[in-house]
Structure formats: structure tokens, C-alpha cells
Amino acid sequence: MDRECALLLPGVCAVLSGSGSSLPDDTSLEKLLDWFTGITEAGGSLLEACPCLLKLISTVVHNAASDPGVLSFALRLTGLLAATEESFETIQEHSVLNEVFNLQHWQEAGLWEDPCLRIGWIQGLRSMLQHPKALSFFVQSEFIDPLLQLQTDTSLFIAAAANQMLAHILLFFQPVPPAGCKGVDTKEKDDGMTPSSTDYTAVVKSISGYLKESLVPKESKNVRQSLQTLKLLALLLAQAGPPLRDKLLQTVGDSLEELVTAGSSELTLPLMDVILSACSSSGTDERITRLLSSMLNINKPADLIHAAAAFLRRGQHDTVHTARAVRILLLPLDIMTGQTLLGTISTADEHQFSVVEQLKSKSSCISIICVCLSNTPQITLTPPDVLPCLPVSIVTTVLSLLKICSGNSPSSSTGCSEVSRNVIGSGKVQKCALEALTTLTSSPGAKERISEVFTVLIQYLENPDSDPTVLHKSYQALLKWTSVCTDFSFITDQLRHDLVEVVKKRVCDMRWEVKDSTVEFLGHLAGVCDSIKAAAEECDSSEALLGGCSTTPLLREALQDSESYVRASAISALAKTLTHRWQQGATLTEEEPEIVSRLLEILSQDSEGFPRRAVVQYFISWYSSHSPPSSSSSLLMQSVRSVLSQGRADLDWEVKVHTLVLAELLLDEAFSGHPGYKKGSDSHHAPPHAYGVVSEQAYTLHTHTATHTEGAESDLAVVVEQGVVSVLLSGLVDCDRPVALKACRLLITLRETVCPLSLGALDASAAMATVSCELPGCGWGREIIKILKMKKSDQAKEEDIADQRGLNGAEEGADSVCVSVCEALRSLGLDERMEVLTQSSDHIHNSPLSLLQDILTASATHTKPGEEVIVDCY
């Protein structure tokens, strides 16, 4: 703890103990605890550094007028202070522990009913229970019974905290088994950390007895208690060592069997969690295996389906039960579609009638079918000896279900018409089926059904009743299946025509979500096509799917859409569509200049940020993909200058960051052949910042063969002319930190390349003296000039007199000033600025010192009526 904080802390303690009332900022106490916790975890002693804390706790506890929030803080602080044996003994000598955690005292004072106090009591004890002496205190004070009662507290938050507390006690103090024992953390404990066997045995006995008694609900209102108990038991069995695990299973075994027999639907999933946790830790325990078999044979179809799904999700490697779970999950799909998934002899036949009856209820039917569909991808990957049918049959089943949902399947072809009508038009089932179909591309033999897949998906795209989400998932499925296809001979002229027509129709849909999904599809399709071409030149999926129909006119039309999301998606799709042409250095088409003109218009005039960001990213993609010399190079470079000029002045910080990415590509192009230039340095050294989402896409500049014969000064003059240096300088003084941070990094990279200190100041000045940059006399230019003036004033008056005079001419309203680029790079204090920019504002406003000052200031202001209390909101 630093000296300033140590001096302020007694005053803060006096404030808290003096009034006993809560603070204006109700998070201040939480922040204080966080700070104290950090000191403790770092190995510091709070009692030595802050002896006033004990007095604070004692005063607050005995003050009948203390606010419940402050009392809760005192309870938690006491537990934190007592977390080490040495501090525990010190606190106990002062009789503070008995005062703070005395349950009878709080009940008699009428404060125990306040949730703040109860949660403080639990969390304080939890913090303290880190050593055997604390456990002894806990047992001797008979706190176990109140803690068990809190398992069913009216506050779910308190009940969960009590639940976690019980688990902590049993798991933290359990005896360490021999090294390498399965299912347990085998780290060694010091002898001083080994609890008394008597204390631990007493805790285990009490908790085990509670688990046994509370597992089976005596009345329907006690189901919540059973739920809490099952959660605790699952947590314990998953982490307990053999002695504790065996003791728990021995104690609760009969109760678990009774629960399984009772068949309470509300308890099915938590009960499965307990059984599966026991399976994972105990191996082949006969009793647990029997319980699992019973759960996979219960009579309620919905519970049976959920139990089977829970088993598969846990990834158990039990062939018998896996086969059972698979057949259970396939049975509803078999009934619904009439596909033969279970063979002629089925162990699931015993449930056939009850499942059919359950599926006749529409709500139950949709729920069960969705659960089964979500598990089909995992089912197809199970071993062949477990799967009752070929994986491709499951793909066929999903396709059949999609046809039933859309009403395209004749009733005679379905397994049970009375059941199948429940899913007709169900958007929920359609979405689940499409998600499953998208994932099933990796299933063995799935490609055998690819023609049928395309047919069904195009029918969904054509269906006027399909809602936007269903259409979006249909596009996703179509893209995924296209990506795994290498032979498009199955695409008929009719299928191709249908797809082209539906895309043309959907791109003009009345719903903007549908237009957006369609435009995105066209862009992603171009990306899929390019990747397929890279893998096999003879495959042209775009030609096969769209029959040579150009998507560019459709995307150009979407640039005029009234919805900003659609415009942004259209720009992104155009970039993906044209990437292959850029990479090949293809001849400029007639429409490309028109596209560029429209994009620059969007960048300068669009009121929404999404399209403007997409425009800058379009040019980033173009510049990083193009292969000069080509007919498009002149248009590209001319456009890039406009993008840099407009992008740096944009009001959206993400547009400005993307503009800096484009500027970085130009720097890479100019200086990649120079020694000392660190290409992509920003991406390697930039820590992730927390001020918004910046695109994580990595742009790799298309490498070109070039020789740098005219020296670094020539290349520097080029980037100045392109407007790169102006973009970097304007970004440096930008009010948005991510922009300034990136600009500063790039300027440092440029400085180290064109005027490194190792060359000597005179040599560097001589080499770069002729390269200057024009700064406007207003806006960002004036800010840069002010910085340079401040640096000049710190130097000897006779040094760089000419430059000083030049800067003095840059008064407000002046047209512009020319400065030496290299001189500016050295005079801007980039390293100091980088140090400031890489620090979050939290290093000032979220510091312990600021917190203590806020508490004292708020307290002083609070005593003066009529004055507003202002506390930092961080």
C-alpha cells in the first residue's frame, strides 16, 4: 500500500464508522473490498498496513444505526482479514470474530431478515475458511445448521452463495489422496493446512445427512430445495476425491434411486447431471450404472428425450448407454418422417406408443423434435456399431422433415400424418433443422444427398411464407454445402435458373433483413468460389450455381437501399466479388469506375457509420489484393487519396481506424524494402483495447517486386504526396483514443525508418531536409503546430531559428505551414504520447487513491445540505 493511501485510509474508516450510513456511490464499498483483496492476494498484511480496520469493524458492528450495506461490508472485510492463520489469531485475540459472525446477535437486533446481512455473513465466512483454524471456529460456533437452512433462502442469490459455500468447505478441506488419484487435484497441502479429522468429519456428516434428507421432495413446494441439493451434489461429485465421493454416494444412493423412481420432470436434467458426474468420477460403479439405465428407460417421453440428450452432450464413452441414447433420440424423427432409422428390430419399440401420443401435442411435439434435431450431428459421428442406421439416412431424415415443415411432402410419404401436421409451418423446427443440416456436411456419406439438399434449400428460399431468420439459415446452409462440394455436375439448368430467380427476387424483398441476408449470401458465395478455385482450378462453383449470371448489378442496386445495413453488406459483398479479378490483374470493367464513384459518394455523404466503414474496408481489400501494373492501378491510387482525405475527417472513430489501416498498407508498400522497417508492427505489438470492436481481419499486402533506387527520402516524399503522413498526424491528435493510439504507433514506425537516431541527427537532417509536409492552419494542423511550438520553446533559442519562424506563422486562420517531416517526427514526443495512450483512464480514475478521495469528498459534501454530491462513475 502506497504512502498516500495509507494516510487517507484512517479518515475513510472514521467516515464509515462515524455515521454508519451508506455512501452516495453504493459501489464504493465493493471497490474498497476489491482493493483489499488485491493487497491480500499479493501477500500483503492488511492488519499491519491498516490497524484502523479492526476498530472500524468493531465500531460498525456495535452501532445499532449502521446501514445494512455497511454491516455487510464489515462482515466480508472480517472474513478477508482472517483468511490467514496469523491474522486469524490476531483478530480472535480482539474477540472480533465472535462479535461479527454471532448469528444470535443479528437475529435479536432484527437485522438478519435483511438480505445484505445474510449474504455478507456467507461471503465473510467463505473468505475466512482458507485454513484449519477457521474450520475449527466454524464447527465450534455451530454455523453448519444455519448455512444449511440458507440453501432454501427466499433470495436465489443467497441460496446459490450458500450452495457454493458448502461445496467449498467439503472440497477445500478434503484429505489429499495419493498422487495421481483420478478426479482430484493432487496438489500437496502443508501440514499446517490439514484440518482436524474431527472437524472435517463433523462437517461431512452434517452435509451428507442434509443431502440425503433434502434430495427427495416431501411436497411439491419442496421441489426447489431438491433442485438446489442436486446442483450441490453434482458439483461435489465432479470434483471430490475417492473418500469423499464414496461417502457421498453411499449416503445419497437410496435417495437418488427414489428420485429416479418418482420421475419428476422438473428434476430430470439436474438428476442426470448428478448421475453423469458420478459416472465420470467413479468409473463403473454398479449402482450408478443402474441409475443411468433407469434414467434412459423412464416412461415419460419428454423426460426420456432430455435425459438421452444430456447423456450425449457429456460425451460419455459407454457403448451400451450411447447406443440406447441414440435410438431414443432417433425414435421421434423415425415416427415423424417414416424413415427407417431404427431397423426392423428396435429396443425402443416399448416407447413407441407413448412417444407417438406425446408428439400429438403440438407444443410437446415441437420441443421434442427440436431436441432430437440439435443432436443429429453428434449422432452421425458415433461409432458404426452404435449407430442403428447409416449416417446418410439421418441427412435424408432432416431433409424429409424440412419438406414436411414447408408442406411440400405428401401425407402418404410421412410416418404419421397426425403427428406431422404439428410441425407444418413451424419456424422453430425449420430453424433447428436448417442448423442441423448445415452441420451435417461433415457426416460420412453426406455428399450423396447434395442434389436433394440444394433442391430443398432453394425451395425454402422460394417459399413466400419463410420468415427472415429461416431464409438467413437457408443461405448459410447453402453456402456450407457449396463449400464442401467439388463436383457440380448435379446442378441442372432448372435448379440453376430457380436459384438465380430467387436471388433476384429476394434482393428486392420488402423486408430489409431478407435483402441483407441475400446480399451477404452473394458476397460469401464469391468467397467460397475463390477458395474452391484455389484448391481446384477446374471447379467454378459460381458459374455452376448462377450460370454466369453477374451479381454485380444486383449489388450495385443494393448500394441505393434505404437501409444502412443493406448498403454496408452490399459494399462488403462487392469487395468479395471483385477480389479474384483484383488478384488476377484483370482489365478494368466499365462498371468499376461507377462503383468507385458511388462508394466515394457514400463515404462523404452517408449519414450512417456502417456503410462508411464498409467503404474504407472495400479499398483496403482492393489495395491489399491488386497486382500492379494493371489497368485499375490508376483508378485505385486516385481513389485511395480521396479515401484517406475523407476518412481522416470522418466523425466515426472506426472509419478513422480503418483509414489508418489503409495508410499502413501504403507505408508497407513504400518502405517494406528498407532496413529497420517493421511491417505490420502494429498488429504484433498492439494490446487488445477495450474501447470498441475493431476488425480483427488481417490484411496482407500483395507483394510486388520493386527496387528502391532513389533512397528513403524519395519513398517518404511519395507517402507525403499520397496523404499518408497527413492521416497519421491528424490521427495523432484525434479525440478517440484507439485512433490516436494506432496513429502514434505508425508514426513511431515511420520515424524509426526514415530518421533513426543511429544515423546521427545531422546525417538524417541532411538526407530528409527536402521532404516536408503541409499542415493546415486550423483543426488538426493547428494542434500539431502547437505541439511543435512547445517542443521548440524547450530548446535553445538559437537552434532551428528558421523552423521556429515558420511555425510562428501558423496562427489561427492562416492558410497552411510547411514543416520538415523528419523534424516533426522527432519533435512530437511520440514515445511520451505512446506511454500516455497505452494507459487506460482507469490508471487515474479507478485507482485506490481516487477511491479514497471520493469517499472523503462525498462525506464532507454530504454534511453540507443543499450541495450536490458528485462521485466518479468508473
Given for the second form:
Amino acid sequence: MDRECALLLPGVCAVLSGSGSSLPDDTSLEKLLDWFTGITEAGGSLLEACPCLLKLISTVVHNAASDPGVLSFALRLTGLLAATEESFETIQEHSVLNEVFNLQHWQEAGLWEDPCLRIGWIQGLRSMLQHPKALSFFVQSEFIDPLLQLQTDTSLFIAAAANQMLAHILLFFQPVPPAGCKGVDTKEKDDGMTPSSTDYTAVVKSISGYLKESLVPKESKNVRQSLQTLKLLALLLAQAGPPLRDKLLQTVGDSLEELVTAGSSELTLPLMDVILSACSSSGTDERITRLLSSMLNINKPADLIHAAAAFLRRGQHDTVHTARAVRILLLPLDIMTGQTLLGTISTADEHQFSVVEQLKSKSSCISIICVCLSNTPQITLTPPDVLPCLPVSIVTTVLSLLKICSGNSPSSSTGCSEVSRNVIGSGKVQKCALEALTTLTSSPGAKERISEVFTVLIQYLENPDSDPTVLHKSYQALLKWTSVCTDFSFITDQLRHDLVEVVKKRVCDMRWEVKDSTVEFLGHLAGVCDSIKAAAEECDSSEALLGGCSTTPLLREALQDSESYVRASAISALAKTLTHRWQQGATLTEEEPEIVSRLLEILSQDSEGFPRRAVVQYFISWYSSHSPPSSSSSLLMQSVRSVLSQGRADLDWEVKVHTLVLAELLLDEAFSGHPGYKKGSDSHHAPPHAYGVVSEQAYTLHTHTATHTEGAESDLAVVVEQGVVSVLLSGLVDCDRPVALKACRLLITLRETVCPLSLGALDASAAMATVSCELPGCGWGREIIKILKMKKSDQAKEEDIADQRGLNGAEEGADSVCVSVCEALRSLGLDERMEVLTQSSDHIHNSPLSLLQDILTASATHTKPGEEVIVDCY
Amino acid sequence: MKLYCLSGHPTLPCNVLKFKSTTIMLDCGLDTTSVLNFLPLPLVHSPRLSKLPGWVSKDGSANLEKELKECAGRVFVDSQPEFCLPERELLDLSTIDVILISNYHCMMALPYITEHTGFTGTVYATEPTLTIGRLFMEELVNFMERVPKAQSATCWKNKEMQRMLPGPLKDVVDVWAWKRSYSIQEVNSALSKVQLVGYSQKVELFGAVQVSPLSSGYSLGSSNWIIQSHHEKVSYVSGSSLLTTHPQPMDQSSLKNSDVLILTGLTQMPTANPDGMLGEFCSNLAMTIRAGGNVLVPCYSSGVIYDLLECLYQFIDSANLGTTPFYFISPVANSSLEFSQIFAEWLCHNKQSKVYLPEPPFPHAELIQTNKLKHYPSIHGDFSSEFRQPCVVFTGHPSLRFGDVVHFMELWGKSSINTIIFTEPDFSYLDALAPYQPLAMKCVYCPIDTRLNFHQVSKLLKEVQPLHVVCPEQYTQPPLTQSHRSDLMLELQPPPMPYRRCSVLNLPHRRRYERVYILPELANSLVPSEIKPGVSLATVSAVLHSKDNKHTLQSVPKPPPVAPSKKRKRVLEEPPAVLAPKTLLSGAVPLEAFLATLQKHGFTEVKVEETADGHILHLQAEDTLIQLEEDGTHIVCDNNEPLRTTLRDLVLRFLQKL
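Would you mind generating the form predicted together with the partner chain now that we have the form predicted on its own?
After this comes the whole thing, all chains and molecules, with the earlier chain placed first.
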């Protein structure tokens, strides 16, 4: 804790000891507590550093007029302070603990009704219970019963906190297990902190007794209690060591059995959680295995399916039960599609009958089928001896379900028609099935069905009633299946023709979402094709799929679209489509200059940010994948110059950041051979904006073999001439922090390369000094000049008077000015700037000092009403 | 109540309802699918069509070279197209009192019914139905009359001949009943019998029933009809739509509590969702234009075209089609576009509110103003000088057998960059294209049928809960081509009554009540007595007077005082004296009280025996039985009239008299 804060703290304590109603805002106490927690976790002793806190606690607790919020704060603070054994004793000496956590006191004062206080009580105790002495205190104070009561508190937060707390007590203090047992933090146990076994036994006894009692709901309104208890049990079983686990299972075994037999739908999933937790920790406990078997045999089809799905999700490796769960999940699909997945159905006919009945109701049919579908990929990955059919027949089933959904299935192949009509046209099932189909690419033998998959997916793309999400998912599935495909001989001319036609049609769709997905698909397809090409040179999937139909005209058309997202997607799709040509250094096609001019037009004129960002990205990928020298180089360099100058002046900060990335590529190229140049110095840049159009391709940079050890100044001159330095300088004074930060980093890299401050490089920098760049007399140029002028007057007032005069002139006449690049780089104070920029913009307002000051100021204003206080709260 | 079904076409119905004493024809649809068997009527001489070979049967026995032409393996009649009329033999059409028209598509057979059959009744329709229906008829007459066909083929209709014909011609029935188009005079005469009605307006028919049109949401002025008497209600549901298109939304609630609901005019394309089809239409159109091709849209001159134009109005800009011209060619194009703008009260709410703004309700006005949409009466004249390609042409007739569309088929059919987009659901597109084969032009079928689908109709029926539903038999089973789609049929409890052409259905509804008025003076003379709280009864003696299906009870006229006559009484000729009616009894005899009364009157030895229906009281001393049953009391005593009378009076004490 720094000195300033330590000085302010007593004053703050005094404020809080008052009524506490004068706090600047309701998060102050939380922030204060966070700060204290931080200090404690860093190993500092709060009690020593600020003895005033103890006084604060006792004053607050005794003050009948204390605000419940402040009281809750005091409770939690006490717990925090008492978290170590040493300070616990100190506090105990002041007999504060008994008063603070005295339930009876709070109840009598009528404050217990306030949920604020109850949660404070739980959290305070929770922080404190880190050592055996605290446990003894807890047990002696007989807090266990009230805590158990809070487990079913009306407030969900309190109930959850109580559950966590109960689990914490049992797990944290459980006796040190033999080495190698998972789930228990043994670090502190080694310090000889074993709790007295009587305390722990008492706690275990009461909690497990409670579990046993409350597990089975006595009346329907007690279901919530059972639910909470099951949650607690699942928490415990997942982490308990063998002695505790066995003890728990022994106690609650009967109750669990009773619950399983009762078969309450509401409790199915939490009950399954408990049983599965028990299974995974206890292995082959016969009783648990029996319970699991019963769960996978319950009578209600919907519950059963959820239980089976929960079982599979856990990834258990018990063959018998896995086989059972698989059958349960496949049965509805079997009924629906008439595909004999389960062979001749051997499960009791009664069960099948009840599933059919359930499936006849539309809503439950859709939900059941969706659960089954989402588990199919998992099912195909189970061992073959567990599967009742080949994994590939599951792919077939999903395909025939997709056909049923679109109403295209011929009558002979469907199963029960009363059931299958429920899913006809259901978008939800279609989406689920398409997702499943996408994931099923990885299942064994799936590739056998690829031709059928393509046919169905193309039908979906063709279907006029498919909604945009369904179309999007169809495209994704098509891409995924294309990416795993190595042999395209299955693609017939008809299939190819259909796909080309449907894509052509969909780029003209009425709905922009559909146009967008289609354009995206074309881009991704080019990407997939490239990666396949890399693997096997001879096959070209784009060629195979689209049959030589060039997608560029479609994408160029999309550049004119009225929807900005579509324009943006079209731009990045074009980049992906052309990447391969760029990499190969292919000659410039006729259409490329036209595309470039359209892109530059978008960059300068488009009113939306997305397409402009995409344009800069386009040039980034072009620049990073082109292989000079090629016929396209001059067009590229010419356009990069325009992009830099336009991107620099853009209003959108992301466009500016992308422009800086492009500038960085140019720097990399210019200086990659230079010994002092550190490439990728900006590697830890901020993650891309969620809405930004970012090409997935990493910027792979080609390194030059030519050495650049000499003539760095000519490189610098080139970079200046390209406009890179202007981009960096204008970025530096940008009001958007990410832009300024990136520019600053790049400028520092440049400075380290061309004019390092180390002495050895002085000679080189002398030559460098001759390279200069022009600053415009207005806008960012003026800002830079201002900074330079300020630095100059600070450092060397007498020097360079002539130059200074020049600078003054610039300010007056708004004419452009030439400055030496090195000079500028050194005089801009980049390092200080960097320091400021790396801190988040609200770092001042978030400091503890600021918090303490706020509290004090607010209280001062409160005592002197009439004065308004403006609190800066984000 | 009887229903005579004169048309088998589910969306072009023609039914006759006999209800109470009225005979009402419900719609008057003309089945035009018969024209598909004829060769197209070209506007300018078509060398291709004129060179088609005549048809001769394989063995050469039948030679109809002049009448039948062969094209791409199919045989067509080379004559003016003919239509399949509603059945005219099932009942005497002159007995029809009124014809109710539900929309302009369902009135095209009107001149055939109202003219030359002795029809003397009235036709009821809404104003837009009459106006647009007239446009449709005029267009049809114009299409036929501007390219008169010299010959009229009849030999092929000969039964012996027809049996030898190939393909669909062999199987068509009733060919002798097929008729050529009517003349403009017949149209005018038929339409002069139309009387205009507004939605929810009640029209009294002979005092027997009331008919009233309801908005059906399908097209401008389209209606469903309610036909009701005081105690019965029949709903007639024809082409209806729940989609938000241009017409006023459908009035569903007024259909509630029907005894019988006659359901026709569901969508012909149950698997084609109109929104999806509209999307298909737009994207195929854009795709063709971008590739430099022309788009031909065969369509009717009113209806869906308004929605298509509205949709394109929004789509043009987003698809960069701004400069592509759109042509609408029809003899009635101008009237159709203009009339649509003035029927404000018949439009959906959204469009109605535009009436108060300076902009017209439909955006096609703006398309016309900005020269994006141009309309011409035919391809001759101005159109030929302004025609610019690539373009989009909307023109009729959707059957591709007559109208300007024939010309464009000949013009564009050979090039694969052009596209024909079918949007009207009335004709199979493959049959429509048959005489143009081989065809290089791309064909897209996106039928837009906004009428109710099976899902919507079952929801509607669940809500309005009619007692009985009558519908075409096609709706009671899944479509032939998709027999597994059990969701594409009507499933109701009780099951709907299916009909087909020439069916006569006895509707299951029995009339049980009739409303009768009582004149005030008669009512004044009644003496009601309360038999239980809230229910009073009175006996009435009156004369029932019936006129114009209205029934009135009047007081019995007092017999004129008979002048004393010395003549011998002629007993037989005297009108029977009006006897005072016997009093009516009601109530039940309470056992305990009755026993007490018997006791009081000296019947002491009473043995009570309980039976299934009541009690038997045995008066032992008198050897008499009294049987007390729910609906009767019997006193059995041997020849003891005084005793019986006493006992009767005792029983009567407990009963109420009217």
C-alpha cells in the first residue's frame, strides 16, 4: 500500500463509520474490498498496515444506524482480515469476531432480513475459513445449521453462495489424502494445519445428515431444496477424496435410490450430474452403477433422452451404459427416418411405443430430435463394439432427416409419417441437423457418403424456403466436407451445374444475409482450395466444385451491393480468391486493375466502415502474399501508396489500425535485412475488433535474401517516399488510443533501426540524418511540429535557431515543412508517449487513491449540502 | 339443404346451394386449363407454328391433319381455344335466384350462365371484383378477337375419333361442352346484372335468408360470403389469404358458429411458400438481367402483379437493376394500374393510410413516373419503337396460348440467356411450354399462391368451429405426387364432406326452428303462467299467416254473428265450432303430501309400492290402484266413477294448469 493511500485510509474509515450513506456510488465498497483482497493476496498484512480497519469494524457493528451495505462490507472485511491464523488471533483478542458474526444479534436487530447482510455473513465466513482455528470458531459458534438453512434462501445468490461455502468447508478441510489424489489443494495442509478431527467430523456429520434428509422432496414445493442439495452433492463428489466421498455416498445412497425411483422430471439432469460425478470419482461402485442403470431405464422418454445425452457428454468409458445411452439416443432417429439403426429393435416394445407417442407431439418431437442430433457426432466416435450400426449409417440417417425436414423425402423411405410430419419445415431441426452433419465429417467412414451429402446440401441451398441461417449452415457444412475431401471424382456434371446455378442465384438473393453468406462461402472455398492444393497439387476443389466457373465476376458484382456487409465480404472473398494467383506471381489479369480502382473508390467514398476496413485488409493480404518481381508489383505499389494516404485520413479507427499494419509490412520489407530491425515488434497488439472484417490468413512475410546491412538510409528514403513515415507520424497524434499505440510502437522500432541511441551506431545515424520527410502545415503535421517545437525548446533552446524559425514559420503560414526523420524520431519523446499509451485510458480513475479521494470528497460534499460533486464513474 | 357441385376445379368453383326456399349460385369459375390442348394464337405470322406437321394416326385410319398438329411429340388442336364450362345439366339454371361472386378470378364463366339459360336473377359482387373482372373478360375477348381463326375444329371431338387420339387429348372428358370465348356484348349484358355490395352489407333474399360478403384478404374486393337465416348459418369460404399483401385483411371472426362451412379456393401450391417464391422470382430475375438476358413473366393483368411490382420496386436498387426497363403489356394494363390506386377502401390498412398522403398507395405509380415501368396495350404501336433489351416483360396470358406472351415466346425462346418466370399457379408450366419445344430459354417456376394453406386453414377451422365442413375431394387426401405428406390435407372431426363435379350433397344440417312473429293484440291476450322461475308458458290459439317467407300469428277472427235463420240448419256445412283447448297440466305429484291428502279424505288403508318409474298406491279398502309415474298418473278402479272423479280431483290439486 503506498503512503498516500495509507494516509487517506483513516479518514475514509471515519466516513464509513458514520452512516455510510454519503458514498459516491454503490460500487465504492466493492472496489475498496477488491483493493484489500488484492493486498492480502499479494501477501501483505492489512491489519498491520491499517489498524484503523479493526476500529472501523467494531464501530460499524455497534452502530445501530449503520447502512446494511456498510455492515455487509464490515462482515466481509472481517473475514478477509481473519484469513490468516495470526491475524485471526489478533482479531479474536479484540473479541471482534463474536460480535461481527453473531447471528442472534443480527436477527434481533431485524437486519437479517436484508439479503445484503446475509450474503456478507456467508462471504465473510468463507474468506475466513482458511485455517483450522477458523473452523473451530465456526463449529463452536454453531453456525452450521443457519448456513444449511441459507442453502434454500429466497435469494438465488445467497443460496448459491451457501452451497459454495458448504462445499468449501468439506473439501478444504478434508484430511490429507495419500499422494496422487486429485482435486484437493494440499499446499496448505503441509504446513501442519490439519484441523482438529473432532471439528471436521462434526461438520461432516451434520452436513451429510442434512444431505440425506433434504435430498428427497417431502412435498412438491420442496423440489427446490432437493435441487440445491443435488447441486451441492455434485460439487462435493467431483472433488472429494476417497474417505469423504465414501462417507457421503454411504449416507445419501438410499436417498439417491429413492429419488431415482421417484423419477421427477425436474430433477433428472441434476441427479444425473450427481451420479456421473460419483461414477467418475468412485469408479466401479456397484451401487452407483446400479443407479446409473436405473437412470438409463426411466420411463419418461424425454427425461431418458436427456439423461442419456448427459451421460455421453461426460465421456464415460463404461461399455454397457454407453451402448445403452447410444441406443436411447438413436431410437427417435430410427423411428423418424425408418433407417434401421438399431437392427431389429430389441428394447421393450412398450418403450418404443411411448417414444413414438412422445414424438407425435410437435414441440416435444422437435426438442427430442434436436438433442439426439446434437449427440450424433459423439456417438459415431464411440468404439465400434458399442455401436449398434456402422458410423456411416448415422450420417445416412442425418441426411435422410434433412430430406424429411425439407419435405423432399419420398414416402417409401420415411419412417412413421405421423411423426415425420412434425419436423417438415422446422428450421430448428434443420439447423441442428446441419450442425451435426458438419461435425460428422470426422466420423469413421463418413467420406463414403460425400456425394449424397453434396446432393442434400445443394438441395438445401436451392430450396426457396430455407431461411438465411439454414443457408449459412449449409454453406458451412459444404465447406467442411470439401475440406476433408481428397477425391472429387464423385462430382457429376449435374451436381456441379446445380451448385454453380444455385450460387449464382443466391448472390442475387433478396435478403442481404443470404448474399453475404454466399459471398463469404466463395471466399472460404478459395481458401479451402488453396490449402488442399498445398496438400495434393493435382486436385483443385474449386475447379472440381464450380467447374471452371470464375467466381470473380460474381464477387465484383457484389462490390456494388447496397448492403455494406456484403460489400465488405465481397472484398475479403476477392482477396482470398486472388491470393493463390498472387503467391504464384501470376500475370495481371484484365480485371485486376478494375477491381483495384473500384476498391480505392470504396476506400475513399464508402460511407460505411466495414467495406473500407476490408479494402485495407485486401491490400494487406495482397502485399503479404505477392512474390516480386511480377507484373502486378507496380500496380500493387502504386495502390498501396493511395491506400496509405487515404487510410491514414480515414475516420474509422480500425481502418487506421489496418493502415498501420500495412505500413508495418512495408517497414518489414524495407528493413528485414537490417541488423537492428526487430520484426513483429508489435506482435502483442490488441485482438481484432469483434465486428471487424479480418482475413483469417496470417501475415506470412517473405524474407529477402539480399542483405540490407548497407544503405539503410536508402531504405529509409524509400519508406518515406512510400508514405509510411507519414502514416506513422499521423497515427502517433491520433486521438484513438489503439492507433496511437500501434504507431508509437512502430516508430520506436524504426528509431531503433535507423538511428539507435546507442553510441556505436552514431556514425550510421549521421548518414541517416540526411533523410527527411515533409510534414503538412495543418492537421497531424501541425501536431507533430508542435511536439517537436516543445521538445526543442526544452532541450536545446540555443541550438538550431534557424530550424526553429522554420518551425515557427510553419505554424504561421500553414506551409509544409521538411524535417529530418531521425531528428524527429529522437525528439518526439516516443518512450514517454509509449508509457502513457500502454496504460488504459481510465487508469487514473481506477486507482485506489482515486477511490479513496472520491469517498472523502463525496462525504465532504455530503456534510456541506449545496455543493455539487461530479463523480467520474465509468 | 342441398349443394349441387357444377365444377370439379377446387379453386375455380361453381356450386349451387338450395337453402330454405332460395337457390343461390356460389361463384362461377371458368376452368381454362382446357386451352392447353390448343395451339398458341400468334400475333404475327409464325413460320414455326404454321409448319408444324398435321397429325395422322399410325395406321392411317384417322386423318385429322387439318385439325390437329404435332409438336415435340404432343398433339394440339389447331383452332380457337375453348374453355371447360361449369356443368349445365345438373339443374335448371333458370331457377337460380342469385349468384354470389367471391373474387374476379371466380366469375369468368358468368356470361355463359347468365346469357342463354333463362337466368333472371341478380349477381352480387363488390365494386373492385366487378371492375377488375370486367377487365379480365375484356382482355380475354380482345386476345381472342384480334387474331380470328378461320376454322373451328370439331371433328376431333367425335367420340370414335377421340378414342384414337394420343396423349392428354384422348382422356379429356365432356369435350362437346367446351365453348369458345364469349363476345363483348355478352360480357356487357352479363355484367349489367351485377349489383354492387360492400363488406358486411346485409342483403335480404326474399325474406328467407340474408347474404353478406366478408373481406377474404386474397385480392382487391375479394370476399367470403355468409348466408344465414334466423336459426341457420352457412359460410362460403373461397380464395382467402392471411398474408399481408395489398388487400384488406381477412375477416375471420364473422365465420364463427356456422352450421355448414363450404370451403374452396385453398392454395394450389401447398409446398411453395409465397415468400420463398417471391425471393426466387427476384433472384432469378436479377441473375438473368446481369447476364444480359431478358425476363418474361406471363401473368394476369391484376392481382399478384401488384405485389411483384412492389417487391421489385424495393429490389431494383439493391440489385443494381436501376436502368433495366420493365414493360407491362396488356389491353387493360393502363386501367388495371390506375384502378388499383383508387380502391382505397378495399386495401390493407397500411395502404389505406397512404390515401391521406400525397403519395399513391401502390409504388408502381412511382415506377411509372420515373420511367422504370412502362405499360402498353399491345406489342404493336408505341411499344415497338421504345422496346429496349435487356428488359423484363409482364404480359398475359399465363397459359401461353393467346395474348402478347405468345410473341415473346417466339422471340426469346431460342436463346438460353433469356428466362421465363412463371408466377401464376393456375397452369402446369410444362404443359404451358409444350407447343414451344424445343426451347433454349431458361424456365423458372415460382408459383405465387397467397391463398390459405392447409396449416392455416386447420388453424382457422379450429377457431371458427363450424359444425360441418364441405370441400372439394382433392382436399381430403394428400396431393397425388406427394402421397406421404399427410400434412397437406384436411383432417377434421367430424371428417369433411367431399364433393366432385356433378355431386349433389344433402347437407347434414336439419332445420329445427323457424321464427314466427306475434301481433301485439294477440300477444296482449296471452296469459302466461310461470312454471318455474324465469319460465312462463301460455297457450295460444291463432291463425298462422305466411307471406314472403315471413310468418305471423294473428288473432282468430271472430265468426260473424250468424243471422237467425229460419232455414233448416245445415249441420254438415257449418264450420266446426272453435273448441276451447283443453288445459295442459304440468308438475309432479309429491308422494308424502298426496298420501296425507288421501288420509284426510278417508282413504286410510294405502299400501305404497315402489316401481321402476314411480309408485303404485293400493287403496285396499276400495280395491283401487293409483299408478304415479313421471309422465302420467293412472287411476284403476272398477266402474266406480264417483271414486275416480274424487281421486282425480285430489291428484289435480298437486298439478299446475295452463
